[in-house]
Each structure stands twice: as C-alpha cells, then as structure tokens.
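Here you get one chain, nothing else, as structure tokens; it is the form predicted on its own.
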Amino acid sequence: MKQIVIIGNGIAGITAARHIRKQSDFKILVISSESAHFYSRTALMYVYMGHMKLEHTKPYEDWFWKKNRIDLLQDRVLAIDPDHKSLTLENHPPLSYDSLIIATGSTPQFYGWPGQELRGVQGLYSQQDLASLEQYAPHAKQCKRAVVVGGGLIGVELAEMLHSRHIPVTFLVRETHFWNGVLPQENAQLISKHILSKGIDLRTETSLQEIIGKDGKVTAVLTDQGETIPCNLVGVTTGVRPNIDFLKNSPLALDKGVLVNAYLETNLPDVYAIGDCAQQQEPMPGRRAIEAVWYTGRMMGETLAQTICGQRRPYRPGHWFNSAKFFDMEYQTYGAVPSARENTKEVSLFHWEHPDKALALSLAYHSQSEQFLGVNSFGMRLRHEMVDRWLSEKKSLSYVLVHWADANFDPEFYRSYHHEIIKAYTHKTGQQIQLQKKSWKRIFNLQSEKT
C-alpha cells in the first residue's frame, strides 16, 4: 500500500493528510518534532491572555487520528535520502516513504544581534515559545519591562499579550510608523496611534543593536539610538523565515524556501513542499513566492491532496486576503494595495477615516482606468465574496462605491459610514456619487450562490 509521509503537523500538513484520506485508502504518517497533535497557532496568544487553555486549541479529539487512519509520530527529521526514498531520524530508525510532503512551516528571524542568545530572548510561534514566555513572563513583578523588537502582526500579538498581564511594553519599530512598510502611510500612522492608546510605548524609528545580560538572563537592550531599555523579556518578532535548514545538505532546489512549481512539485520526484516553506517559481500576479499565512497552508493542503490522489491540480489561491487584529482593531485586506515605500503612479488611492474613532477604510486603483484593485478595511468588516467577485470582474472605483453597502459584513444595527464615505470622495475628487441602499435580494442570492 502506497505510504504517504508528511514532515510538519501544521495547517498545510494536517489539511493535506484530511484530504488524502477522504479520496484514498493510501497509509499516512505525520512527523512532528514539536508537538504530539496539531493545535491552532494562532491560538497561543489567546491562553497566554487566560481566553482559553492550551487543550482548547485542538480542533481534533486525540482519537480522532487513530480512527481516521493518520498515524503520527512525534521525532525530528535530520535528513532526507531521496535515492532510497527514507528519511533519517533522530530518536527512530530509518524509514521509507512513497509520497513525501515537506510541511515544516517557518522559524523566527533572527539577525545575528549581540546577546540573542540569552535566556529571555525569544520568538512567537511554537508551543515551547508559549512555555518560554511563562516562564520569564508570567506576571508584571517578574517580569518588570519587556522589550518587542520588530513591527509586524505577531509583534503587535505579543505586545497584547504581555498588556493584558500589566507588563509594561516598549516596542521597538524602525519604520517611521508601525507596519508601513505593508500599509500605505495613512493606515501606518492610525495602526500606530492605536498602539499607543492602549499604553505601549511605541518607539518607531528606532532599531535594536544590542542585548544586554547578565549570568545569562537577559537585563537590558541598547538601541540604535544610544538608548539603554532595563528589561526582563525580548520578543524577536522581526519576520520569520521557512524551516528548512535540515534540508540544506540535500539534493533538494532551495532558495530562501523549497522551491516549488505551480503543482507544488519540487525538484525531487514524488516529494511536495506546502505552506510557509514552499517558495513558488512562478507566483501568480499579485501574489508572494512564500506566503506565511493560515488559509495559504490550508488551500496548499487541499491542492496537493488531489494530486497525490492522481487528479492533478495545480495551485491557484487568486486574490490575496488577510485579516489581523490590532488589539482591538479588526483589519482586512483584499487584492492588492501599495504601501508606504511603494511609489507607483498607475495606482492611486482613497482613503477615508472616522475623525474621532479608530475606523478607516483605503481603496486602490488604477490611475487611468479607475479600475478597483484593493481595500484595507479597519473597524468595518467586509463581506469576502463581494469584494472577490469585484476584483475578480475589473470593477470600477465608482460601481464599488454605488454598491458598497453590498460589501458591508457588520451586524445589522451597527452604525453605518457610507453617506460619510461617498461625501469625502465627492469632495475629494468631485465626482457625484449616488449611494445605493443595501440590496438584501443581491446579498441573498450571493449567499444561495455559496451554499
């Protein structure tokens, strides 16, 4: 019987073993050097924020395994044989493989800083970093001022979390606001406003250079501008990066990732990369060679299933979308809108926000065309299949904007910002824009549609 070996028990790995074994009988085995069952990663801020316990972040009961015929086995992969298709082991001996899915997500980036190595220096992304920060974080009269290096989501997820403990927290960005080096400056300089509402010292422009310590335990850290922080914790979150550094001895294709065509093929025969570590040659437009994000994984899990299953298929995500939370600020993204360091006059942008309340929304668009081909959306959420049906259809700026209570996801009694919306891009463009009332026939037959 075919057997099918899959390195990594996250989102990319689990999905593709689910789908393989609703369309095979193919045996199945999961290796994990980090946990004995999958859980919700992006779950771990949530127990450390006492919303739930750590068994909470397991969608799966522990016998759901054994009855669905997906063995797992909890050691670390040290080397692959493609030749004789057998993998190398730490604490097990050999074994052989049909199939191989390369599923090891990613690691936390680290820049070779003096003192990194010092205990109380870590990242966010495992359960042992979970563990790690109970450890040196577990309270506010341990731990007396933490230190969070690097402005992306899992930065800001650490700074709440150590916020919701009464840890005092200065946050180190070298940017000139937080994240615009993703968002356009508008969104930036409300993201960092937020931040410091929430009573987190901020510090933007400003790097880390060095860790300071003491009997091994980090004390303190020097920035770039001559400034010394006393701390007890240090949260890299600068990026992460694939784990594949067990792999760089092979005759496997890399580059920062495992390299990968559009069917998530590698140069091995019979061996797939998917999730955080597969980089794609030839990424569709509007989309990254690696993109460590959750539903990425899982739509690379569900793709390759059907080809180890012997209907080839190759891997199409289509528009790019992402959610986060800023604090409590709900962020959505959809297609593709310019940041701060991107300077493109084919593209320009809308952007409206509330004068006294943390929401606002950015629309992109073609220059000449006034074709829609984006939105980050703060405080208001969005209807997912509206705005990719847009993008999907080269809709105009001005026909999102008539039909913009179409795309609106908020409970029914919420306050509504569309008059307000229309008027300042009237103002700002001179354009008459007739607003549209919310269409609950259209939204109903969308939703008949998806069902």
Contents of the next structure:
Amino acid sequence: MKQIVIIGNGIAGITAARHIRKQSDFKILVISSESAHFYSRTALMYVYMGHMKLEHTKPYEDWFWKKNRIDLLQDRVLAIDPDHKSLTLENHPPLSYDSLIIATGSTPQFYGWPGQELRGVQGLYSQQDLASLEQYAPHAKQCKRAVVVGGGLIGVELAEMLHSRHIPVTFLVRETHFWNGVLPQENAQLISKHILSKGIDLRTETSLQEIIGKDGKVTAVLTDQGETIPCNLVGVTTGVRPNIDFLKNSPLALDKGVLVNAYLETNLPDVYAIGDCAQQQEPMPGRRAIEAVWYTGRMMGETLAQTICGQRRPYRPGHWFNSAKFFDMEYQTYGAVPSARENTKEVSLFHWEHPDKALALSLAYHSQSEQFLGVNSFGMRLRHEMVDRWLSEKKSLSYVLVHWADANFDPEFYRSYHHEIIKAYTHKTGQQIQLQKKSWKRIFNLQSEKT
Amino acid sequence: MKTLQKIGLLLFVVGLTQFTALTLMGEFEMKSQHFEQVAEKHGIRSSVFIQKSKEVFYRNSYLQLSDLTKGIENLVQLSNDHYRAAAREPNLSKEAKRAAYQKIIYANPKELTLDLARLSSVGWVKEHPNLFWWLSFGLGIIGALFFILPAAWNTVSAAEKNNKIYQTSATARGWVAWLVFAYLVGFYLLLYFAPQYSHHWTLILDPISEALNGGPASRWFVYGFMYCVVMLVMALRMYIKYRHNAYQLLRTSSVLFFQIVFAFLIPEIMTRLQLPATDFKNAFPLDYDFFFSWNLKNLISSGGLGLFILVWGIVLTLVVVPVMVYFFGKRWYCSWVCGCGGLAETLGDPYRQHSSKSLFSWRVERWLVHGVLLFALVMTAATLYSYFTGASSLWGLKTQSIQNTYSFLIGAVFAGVIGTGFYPIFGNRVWCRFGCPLAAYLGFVQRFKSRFRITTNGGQCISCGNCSTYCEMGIDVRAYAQKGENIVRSSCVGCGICADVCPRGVLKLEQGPEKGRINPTEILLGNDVSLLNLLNQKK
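Could the form predicted together with its partner chain be shown next, to go alongside the form predicted on its own?
Up next: the whole complex, starting with the chain shown before.
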C-alpha cells in the first residue's frame, strides 16, 4: 500500500490527510515536532486570555486519528533524501515514503536586530511561543511593559493578549497607519483609532532599531526615533516566512518557500508542498505567490488530496476572502479591495463609516463599469455565499447596495445600517436607489432572477 | 471598582452565611394548640397524636430542630402503632376497623415538623422577620449587585467578556466552584428531603407571601421567590456582559418575564383568588404531573377556568409547542420561555463552558434524554389508564409507585439536585441536555421538521473552538462549522452564544426555507468552484 508522509500537522497537512483518507486506503503518516495532535493555531491567543484551555483548541478528539488510520509521529524531520525516498528524523530511525507532502507552515520573521536572541524576545506562532509568553509575561508585576513590533494581524492579537493581563503595550508600526499595506487608508485609520482607543500606545512610522538587554534578558528597545522604551518583553510580529530551513541542503527548488507549480508539485517527483511554506511559481492573477493564511492552507490540502488520489488537479481557489479581529472589531473581506499603496484609477472605492461606532464598509468597484470587485467590512458580518456569488456574477455596485440586506450576517435583532449606507451612496453619486428587503429566494438562488 | 467588588463579595458572603445559619438557628416552645393546628392542616384524625404530644415533648422547650424532628417521628410512630394494634383487635366491627385505619398518619413527618417548627418557633427571627430578610436576602442581593455592576465600567469591550474564565477558580472548576457545587447540592437536598430546616426561610418570607397570595409562605414559595431573585440579579449580570448583543438582551428579558410573571406571580395571585394555581407556560411532559389524577380532579372540579387550564395544557403540548418549533426552533421555549432554561441562562451562564463536547457524552445524552421521555410517557399512560379504569396498576406495575419513582428520581434528584447543583462542574444545562423529556420531544421536531438552523458562513471558520467551548448543550459546533455545514442538532436550545463568541462571524441563528437547511459539504466555499461542484455532487 502506498505510504503518504506529511510533514506538518497544521491545517494544510491535516486537511490533506483527511481528504486522502476519505478517498483512499493509502497509509498516511503525519509528522510534527510541535505538538502530538493537530490544534488550531489561531486559537492560541484565547488560551492566554483565559477563554479556553489548550485542549479546547483541538478540532478532533484524540481517538479520531486511530479510527481514521492516520498515524501520528512527534519528531523533527532533519533532512529528506529524494533519491531513496526517505526522511531522516531527530529521534527515530529513517522513514521511507511513496509520496511526500511538505506542510511545515511558517516561522516568525526576525530581521537581524542587535539583541534579538535575548530572552523575552519572541514571536507568536507556536505552542512553544505561548509557553514562553506565559514565562516572560504572566502578569503586569513581572512584565512592566511589553513592546510589540510590526503592524500585522498577529501584532494586534498579541497586543490584545497582553492588554488582557493589564500589561501596558507599546506597539511599533512602520507605516503611517496600521496595516495600510493591505487596507485602504480610511480602513487603516479606523483601525489605528480603534487600537488607540483600547489604551494601546500605538507608535506609527516607528521601527525597531535595537533590543537592549541585561544578563541575557531584554530590558528595553531602541527605536529609530532615538527613543529607548524600557520593557520586559518584545513581541516580534513583523510577519512570517516559510518554515523550510531544514530543506536548505536538499535538491528541492526553493526561493522564499518551496517552489511549486499550479498542481502543488515541487521539482522532485512525488514531493508536494502546501500551505504557508509553498510558493507558487506562477501565482494566479491578483494573488500572491505565498499566502500564509489558514483558509488557503486548507484549500491547498483539499486540492492536493485529489491529485494524490489519482485525479490530478491544479490549485485554483475561488474569490479571495479573509477575516480577522481587531480587539472587539470584526473584519471580513471578500474579493479584491486595493490597499492604500496600490492606488489605481481603474478601481474606485465607496466608503461608509459610522460617526461614533466602530463600524465601516469599503466597497471596491470598477471605475468605469461600476462592477463590484470586493468589500472590506468592519463590525458587520457578511454572508460569504452571497458576496461570493455577487463577485462571480459581476454585479454592479448599485445592485450590491440595493440588495445589501441579503448579505447581512449579523445576529438577529442587530441594528441594520442599510438605510444609512444607501443614503451615503446617494449623497456621493447623486444616484437614487431603493433598498430591497432580504429575500431567501435570492440568497438560496431558489429561482433564477432577472436583473 | 475593585474595592467596590470586594465589599460586594463580603456583603454577599455575610448574607449567604446568615441565610444558611437560619436553618440551624431557633428555639421552639411547644403548645398543644400547635399540634392541633398541624393535625388540622394535614387532616390527621388521630387523637393519640395530640394526647401523646405532651408525653413525647415532656420539655416544652427544645433548642435543636433535630430533637423536634425526632420527637415528631416518635409521635407519628406511637400513634400509628396504636391504631394498627387497635385495628387488629379481634372481634372488631368493620366500621370500627375502618375508623382505626383512618387514624393512621401518612403525612411526611418532616413536613409536620416544618409546620410545627413554624408555629412553635420563638425568638428573634419570628419577631423580626423583616430584619432577618434584610440580613439574609437583602445583604445577598446588595452584595451581589455591588459585585456585578462595576463590570459595566470595568470591561470595556465585548471581546473581553470571557477573559480569565479558565484562570479563575470559580469558573474553572477550582476550589470555589467545588464549594458552590457542594452548597447548591446541599441546598436542593435540604429543600427536597429535609424541609423542616427551611422553617426560618418560610417565616422571613411570610410578609411577602401574605401580600401576594394571602397565606403564609410554604417552602415552595421560598424556592419560587429565591428563583426569581437569583434570576433577576444574574440577569443584570447578563445585561452587562452581553450589552453589545441585542439577541441576548431580548432573550434574557424574555426568560425573566416568563419566570416572574408566569411561573411566580400569576399562580400566587390565582391562589389568592382561590383559583387553581397554574403555570400556563409549563408544558407537559416537563410538567410531568399534569395528568396525575389529583390534578385532573382538581381542574375538573374548578369550573370553567379549570377546564380551560386542562384544554390549554393539552393544546400547548400537542399544537403550540411543535408549531412554534417548526417556525422558530426549540429555542422559543428552551431559552426564551422555560424556567429551567431561564435559571441556566442567568445563574448558569458563568458555567456554560463545562458541558462535555465528547462524542461519548453525546451518546450518553441520547440514551438518557430519550429514556426519560419514554419513562414520562409510560408513567402518563399508566396514570391515565388508572384514572379512567380505576385499576391501580398497569402490566403489574403500580401506577402510584411509577409516579413516586419518577417524582423522586427525575423530578427531584435529576432536575433539582443534579440539574442545578452540578452547574459549577458539569455546566448549566445538565438537566436540559440529559434529562428534560420536553427538550427531547422538541428536539425531534427541531431535527426533522423545522425552519431553524445555525448557518455556517461559507469557508470562514478557523476552527478556533470558541463556539464549541461555550456551547452549553455540549454540541461540538466547530465540527460542523469547519466543514461548512449548518448546525441542525436536536439538542440546540438556540441560546446564540456560539454566534456571539465566534471571532470571525461564522455562525448565525436563523430560520429559512427547509430546502438547503441540511447541507453536508465535502469541501468549503472559497476553493475551486468546479472542484466544489464536482465533490458536492458526488456526495
């Protein structure tokens, strides 16, 4: 029986394993050095904040693996030998494989700052990072101040975590506004304002220069503004990079990540790479070569399982979507909304923002055809299926706004802002539109609709 | 704020201590008219009971309630021995024999003790019921409010509401939780099986009881009153904790309204008007003694209103309940109306995370809850059979013993002692999940014929597990959400907390067309559309 070996038990590797098992009787082995069982990395923050225990982050009970004949091995892969189709492990004898899936995820990106090896300097990615955070920042008595470096999603999560234990946080962000490399300026401003309102000392246009320590432990950071900020913890959240150092001396073609074609195949036969560690040689238009996101890891796992089981398929994800949470402000995005950096004339934006509450909406549309291209939503939940269909059917911006109620996914009895949004649209364009009530027929596509 | 909370906690503990101490305090001064009153109330015809009371209680002052209990037990024993012997006298006429048997006392000696204790109690508590009300209930309420209300200013955002739950002894099965567990279990055991200890509680509630129903407080009045007070105070906590969530605010107001008005005030006022007291929202088979012969007789003999209650009770169970579940899911009852649900959603909210999510628990749940439903139905069948035919047993089983077993095992131990007592350890819906026969019935309707579902939002789930952790019914919500599948489980009471704690906006409680409600998927929205279609068609 064919032996499939998967390195990495994150969402990509485990999704692949589950789907291979659904379609085949192949022997499946998943190797991980981090944890005995698959857990949801995205939930680590909730463990620190006390919402959950680590065991709650496991999506499957421990009996699941044996029942589904997915073998697990906790060990570190040191090297791969594609000629003999075998792997060298740290604590176990070498293993052989028929197909190998590399799904080793990411590792926090450090940029070689002086002092980055000090104790109390860390990223937030693994269970080991969580343990380290508990050690160096258990409470405000031991950790008088923490400095979080880098304005991404993990940065804001780490700030929220530390804040939950009443540890004062200074948040260094290189850009003028938080995450404006991804978001339009208006959205970035909104989030910056929101972070400040939570009592976080957000410093924009500020970078880390040096980490200062004493007796091997961090005591302060020096910023490029020349300021020294005393602290007991430095959270490095300046992004992640593919976790592929162990492959450096292998014949695998590597760049930032493991290079793969559209079929998620590497340059070596029967070796594949999926998830954060995979780098598309020719990414789809509008998409990045490395997309280190939970959802893409899962989709690559779903796709590769088909290939492994004999139906060779390219990875062709549908419309982009993502989500995050900035303290108590939820964010969802669908389609393509240009960031502040990629200002183009072809794409226009329609913004709506609540005057006092942390609620906002940015819709991108084609300037000439008015075709709806994407949406960022803050503090309001949207129905994935509905927005996805609007994108596929290339609906116009006004159509989308008229039928906005169909996409509302907020809990029942929540106030709807449909009227205000339409009013803002009329105000901006002078175009009078009438909102339509929510329709299950449209949502479920129960009858073909003439537009 | 911290200081205010500490003061609150202190006041609460003082109030609770006083409340607890009331069970042990007391001095009693017996007078023969006390025995006469008790005998009259309980229909005791034994003259020995009165005569021997002076012998048994040779001192007329007792310090300990336990002496009183023992004394009454002796007295009942003495009296019953006497008449049993009398009935066995040879050459006795039939009438004389029957007369002797009729003097045997069947009343629960503990109930007699409770009434005797109320009458004979002397001292501070009896003289100053209002003072002791304030020292126990009053301090408890004020203390709890001092503890709860500052949270309105302390927690600034919705995302913080579950901070430290698993780092706090009271909510993480620490020693505080075990203490609360022991206290709650003790309280229910006392209420059900040692009611004589509640005599002071009834005394301090007499003024309120008299104002409402015109009579003295029974232990069930004490329980009903406490239930309302606890729910009211803990509902304020809910309002603060979930103040960002309109669904939670409305739902909390609804359960509070139905408890205070329907379960408490209306029955009390009906009693005052000498009408048959009933809780109009309490549906059979949760209301398991609805078809018991004493209730049927009582209703039928109470004129038009009695008949209305009878018809309403049947219509409620057979028509209203299933139709409403079809349109709204069982949540309309379990987390908007029901009293058990009401307590679970207020007092029990801090413990919702303790329900087990394992497959094993789900298996146990299905056996148990459907077993109780079957039990309730068999018992009711036997009851109605006995009622209409006059036979005392069905298939060799005595109707009375089936009823007694159900009342004891399910009505008292499961619903009360375990159902509420186990909150801090096994979560707030132990009864609703494993025991409630009405929930089992509603569950069938919800699973197989309803418009209600929790919609999973395409591919947005990140498997974080907040939804599963905070599901009070022990549903592994994540298992469905991460597959992109809607949740249509029969046990879901629609509390809406999974949707509230989800950090990615993945879950929404809603009712829509039945078509597409159950939507097993192979892979999730967001991936290759042709692959999606291919795999989902194959399924």
